[in-house]
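Starting off, we have a lone chain in the form predicted alone, written out as structure tokens.
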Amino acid sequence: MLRSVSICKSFLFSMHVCAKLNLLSKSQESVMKVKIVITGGAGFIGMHLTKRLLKVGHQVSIIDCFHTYYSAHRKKQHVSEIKFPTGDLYEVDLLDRDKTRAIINELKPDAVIHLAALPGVAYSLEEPLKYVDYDIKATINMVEACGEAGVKHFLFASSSSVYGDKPGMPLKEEDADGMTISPYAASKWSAESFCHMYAHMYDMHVNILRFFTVYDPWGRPDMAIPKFISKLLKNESISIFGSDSGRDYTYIDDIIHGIELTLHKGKRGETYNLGSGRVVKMTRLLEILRHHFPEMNVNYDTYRLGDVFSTHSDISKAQSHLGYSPITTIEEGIGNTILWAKQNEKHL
């Protein structure tokens, strides 16, 4: 049985969602509201996205299975932060094909933003088949259900990991070639392909969004920045794997803005990089952290299997098609994250 935490009244639309989205302007007063389902909405990106879309007046429902990759309690804290003024929360395992079809057919959304996935490169090396389940099979069930239910717009959250290890250059969308180096990356690449296939089968508007190392105050506890800050607040040393590595760290506000722009302006069938467009070397990240934690101790280790050396997004297509323009510097983002952590140590 599907469990609905709260129930919203559905409303009718006189136009298809694509027609509505074409009429959107930058003014919030002119934004035409759409009915949206966010899978993985109890995750840290899903929490921020849900809050934003509710704020501008969209009708939002969340689907999440509260997978235990990290604390289900933490995800329930995310949900409590949303303070659902409207919307539904459905606890559904997307591996259940029949229940996935049933909930999408019941909700009949205009758009689905599919964030749900099993994350993490290191864990994917230990449990690769779980990524086949939660990152490929679950995506197939969701995009198939959306096609059958007549959903007009499907946004799939992919990852910069699909580019494999290509250091030294900004990565354009067409640079992905399937030469991945972790099961997590391979599962995302495969899921992208299934999204394109079902888009063709059902004549559905699909966009692929490749996120580059998203961080924020509520970031996943297994990710580098939240893990470092948590340890440093406890006066514990931190460990890094390769001092010369670099990442295109992207603050949550910029990612949410990119998703929202794609919802309104994404061109049919296109893939977009959502990153900061800047590489932050590990040495620079450590400098920023040391500014806040002068007594910081660092342990240096070798590179881990599955980790890429560096990521760097070419965001020119997102800039051209969407008007995407990330504005949060790494210094500002880290400062915001540390301030939040100090005020919310119970959530770390």
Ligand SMILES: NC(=O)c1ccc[n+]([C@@H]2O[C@H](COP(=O)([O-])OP(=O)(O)OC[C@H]3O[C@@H](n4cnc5c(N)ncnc54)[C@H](O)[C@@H]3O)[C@@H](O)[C@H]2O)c1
Second form
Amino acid sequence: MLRSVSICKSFLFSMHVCAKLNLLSKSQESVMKVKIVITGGAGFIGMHLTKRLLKVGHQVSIIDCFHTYYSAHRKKQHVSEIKFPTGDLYEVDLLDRDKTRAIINELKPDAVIHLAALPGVAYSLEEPLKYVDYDIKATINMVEACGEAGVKHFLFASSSSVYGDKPGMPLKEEDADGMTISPYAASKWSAESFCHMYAHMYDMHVNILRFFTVYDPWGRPDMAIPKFISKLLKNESISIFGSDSGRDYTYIDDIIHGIELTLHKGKRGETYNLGSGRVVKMTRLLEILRHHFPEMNVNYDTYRLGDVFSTHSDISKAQSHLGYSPITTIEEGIGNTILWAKQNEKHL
Ligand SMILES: NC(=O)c1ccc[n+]([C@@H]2O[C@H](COP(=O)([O-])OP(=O)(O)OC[C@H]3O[C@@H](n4cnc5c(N)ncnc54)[C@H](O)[C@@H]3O)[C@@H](O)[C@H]2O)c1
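The form predicted alone done, now the form predicted in complex with the ligand:
Okay, now the whole complex, with that chain kicking things off.
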């Protein structure tokens, strides 16, 4: 009886949050606000997401520890780009369970978007245990704190890497089976499982979002496209690992739109691929770059352990449940990125 009352209450509350969110999407001038916490909000995706959600009127708080996986100074720069009220920024490491609980209890957000993690496949091969900490344990602390505080909607940033090296393309959500090939991917897969577990335990609406190689502007400096462009602007040669590989490169604006749609329309417990739905071969990426940098010099190297050969998302579920429809072509995205990089060379 108690459980059915709580389910009913939580259903009504979810309807209320959804109604609030839907109202906002219909009329962006609406003053009705939803309280959202973004973990990892000082990172690449986090800064774009925070900017967007503030722009459409939500009340956003950020939790970030300014991890030095890449320059903490760069992350501070992200925060200043957001023009964020400092009171809404919590500089806390989510590995601290008590502080995580205290913040979520104090804020009592309607929704939490959990982006905080150590990203990157290569570093995960060097330091697998750090990924157990930052990608699994920190997620447990966060999702547990959300469950305890009665947060209704929890969105978890997972990755295309959870599919491992599957031959069948494009990849559907149900193709993931835990057969990963890097510690980063194994950690994300494990964290997904913890999210489902806490969703069940606390009757919480959870969505898992699997991002496919997100790029620029302000792209993470360890990723291929920002690294290439930064080197090419300095007339340095670039190194590629496996010339016949392919990636489903997804432009940042399309990813942000997908996250926003999930806030409004994500169906309870569902996992969504957020990709472009197209695969770009390394040879094509090099052609596009050569168009902008005709003198480009390329060193060809062999595959790196842990990297999958190719990724290609099947986005039909996100299309039908959310109305997700990525629009940026790789040619357009690279053009925007080069323009941004030329204007922001000091930040590269
Ligand atoms: N960028 C991509 O192409 C891509 C692809 C797939 C999945 N993802 C996932 O999306 C999320 C965001 O990625 P990104 O590219 O913006 O990475 P990012 O490194 O730029 O951002 C992550 C942020 O999380 C913070 N953080 C890490 N551990 C923390 C902790 N314990 N406590 C508080 N803050 C912490 C970092 O300081 C950083 O600012 C990550 O979960 C990543 O695994 C990204």
